[in-house]
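Just the one chain here, laid out as structure tokens, in the form predicted on its own.
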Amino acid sequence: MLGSAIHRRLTSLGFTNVVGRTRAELDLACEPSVRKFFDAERPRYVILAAGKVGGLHASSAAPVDFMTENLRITTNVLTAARLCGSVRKLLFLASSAVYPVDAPQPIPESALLTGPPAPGNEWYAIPKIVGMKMCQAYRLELGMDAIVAAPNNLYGPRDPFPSESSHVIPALIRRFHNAKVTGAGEVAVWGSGYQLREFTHADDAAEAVVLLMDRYSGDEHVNVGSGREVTVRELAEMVREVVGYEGRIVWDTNRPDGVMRRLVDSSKMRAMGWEPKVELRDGLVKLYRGYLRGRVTNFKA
């Protein structure tokens, strides 16, 4: 998802020598691929922004997957691109999942590693703690530019929309919208949904993301969030009425919420000049479209 957005912003911007792979033309798990890849390359600038991503549910149900993946593609990428001597910058995306459960909020950049990960996130969040000291140690020991961007929950384009292992937005869209083509009375929204969260749309990211690396180079990470909270609640009625389903919403408070609050301290970031653009009523409704599009497109396949 934001890997596409980041491939739009730059060829929106003239770039012509952007060179990306799929999963399935590139898996950055395997070390020889990888390495076979960045000596065929050898690309001058690198921004990792994959890695095996999922919800809560996705990630406590498989925390093998989520903790050895993105092991092995941080580590194989960093490598390669350290090894193979073309290299004059790399952006790593991290995520405020790596952020402790009580940490203050807004969430500064200085609250990384004073506690332990919220429970359920460690699987995620600890590879990617891995990959933000990676590229610390990199500056410090062998003078590359490397750096991090830390953004929080991000959807758009391309967000995937999986049954269970999907992160909240889509699969909100997916049970309302299998809730109205059925005519399903009800819809089941896991916990209390007065958890808050921010939001922020994969294009105003890759925007971030472009801006960091033309203008960044520093030790620590930056924060990228939208600034704009609003409770699990008001997302589900949010969706509800995007997608035009009139049933109910049923809080299932056996489920768990998760983190309470998640919000970042994102001033470093528009210190130099980034606003997101992307209201949130805005990207629903041209994700649900695209979700529709998508929709059509596998039934006619």
Contents of the next structure:
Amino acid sequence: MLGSAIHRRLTSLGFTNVVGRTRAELDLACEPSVRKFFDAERPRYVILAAGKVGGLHASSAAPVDFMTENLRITTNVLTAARLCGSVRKLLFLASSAVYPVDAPQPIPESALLTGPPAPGNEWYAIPKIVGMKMCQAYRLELGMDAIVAAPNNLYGPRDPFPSESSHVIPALIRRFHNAKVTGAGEVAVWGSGYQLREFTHADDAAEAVVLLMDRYSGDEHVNVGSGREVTVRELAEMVREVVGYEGRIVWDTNRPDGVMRRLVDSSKMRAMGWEPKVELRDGLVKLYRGYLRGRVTNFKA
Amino acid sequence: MGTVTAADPHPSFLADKDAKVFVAGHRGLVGSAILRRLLALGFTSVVVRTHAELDLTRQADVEAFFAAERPRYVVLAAAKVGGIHANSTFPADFIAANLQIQTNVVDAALRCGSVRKLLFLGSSCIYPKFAPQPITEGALLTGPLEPTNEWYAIAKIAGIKMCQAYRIQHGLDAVSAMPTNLYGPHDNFHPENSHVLPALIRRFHEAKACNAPEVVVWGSGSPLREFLHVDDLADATIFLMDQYSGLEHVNVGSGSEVTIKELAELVKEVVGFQGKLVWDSTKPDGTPRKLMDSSKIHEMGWKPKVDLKQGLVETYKWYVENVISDMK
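Counterpart to the form predicted on its own, namely the form predicted together with its partner chain:
And the full complex, kicking off with our chain again.
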């Protein structure tokens, strides 16, 4: 999702030589393939947005899949980038998942490693922390211009829309849509709904990535968050309206809330002139439209 | 229905001495001690490979090795190690190589299907710089790491988490042991990248050999350290292979501390250097105190046996017989 948003942004800015490979074309977890690719392509810039994602539930159910694949991707790409000799700058996408559950809010970059990441999410977070440290190590030892961005709760168009996702926005869209078409009277949502969340649109994050590539060569990672918080109740209401579902939302308060607040401090990114532009509502409208288009395509097939 | 016979339980490690054991890293301080101990205990099928024979950073080679050898037990003692200086000069090498070794070995151990148990060796440097002392297993990830070896530390932490992940998702009996500062035969005595104890042995020996008037040691001498003889660690490793199948890692320490100053004076005495011991306090001290809380393994019934002075005497003897060739 983020990778494709970055690709779009670069293309619209006039970059003429953006190289990407699908998973089928290049398995980033396979070291010899990655080495061969880098030696052949010799890119000047690298943006590492690849990795296995899926949210807390997916990560707790498949710890190995998350850890091994993501560690291998990071190690392979960084090693190959270093060895091919052509890479001038590399950006690694980390995540706010690296921060401890009880970090002060808004979460500053300095909160890294002051406490453990959320239990169940460590299989996703630890490889990200490792990647961040690897970038610092590469800068220190080799003078490689390796930088790190840490976005918070990304959402945005994805092609295809996953059939199963525990990321909250796509999950809500799918569930409200299904309730609408099946005429269900109500949709149950886990938790109290009073948790505060910050969501960042992938297009805004892509813009931040481009800015960082252009201007930032610091050792520390940089938070990328929209700065706009909503409660999960407000979010659910918004999704309900956007989808056009007329039934009730029922809150299953026996279910856990997760953390009550998760907002990153993006002042460092803002100071570089970055301003997120996508309003949550507009982002949801576009996302729902994309979801419907995808469903039509699948239905035809 | 018919009688259900109880499946024969797997023999414990120590009752399974004809099973194939792969010791990764058998040439290093830890691996060589474990290998010695296994052979002394009568294990008949211990498999080892030098770095030249099997580069553990190469995924395909490691997979092929495991598929061919099909070990029942794996002791992962292979790593890229070094002291403060080495870590800060080659951080990228440290972090990448150790990650690759760990990922390749643990994953291949699962995939080949024959491995009943794997033990991963880490290091006390995984703990936060300002962890409350003595350091319990629960201190992991609760604070920032010591900057001078955070690269090695983060790779080792990933190794612990990897063992947990394989246990949770695939039921692989993978355990992690975190030793305190180790010393003993086969240690690295290189002047640039050895740890404090072997460095002291070397420097006092060289000073004795050329009748130097003094030896200058970095720092104030006041930091407190715990040391464990590597034979004790080998013993603990085998004990854990035999008896422990928990998710959490296990600290392995002696429980006794000395200051660097006391250590230096002890080494000076053991080596027999007659000159002066001088402290260069313009140089960094490293962590102020590092003592592990090893009550978990002590309560399981394991205790160390080697006393520090005796351990130093034996280590110095090994150093003279094996490292010094034509010093005079």
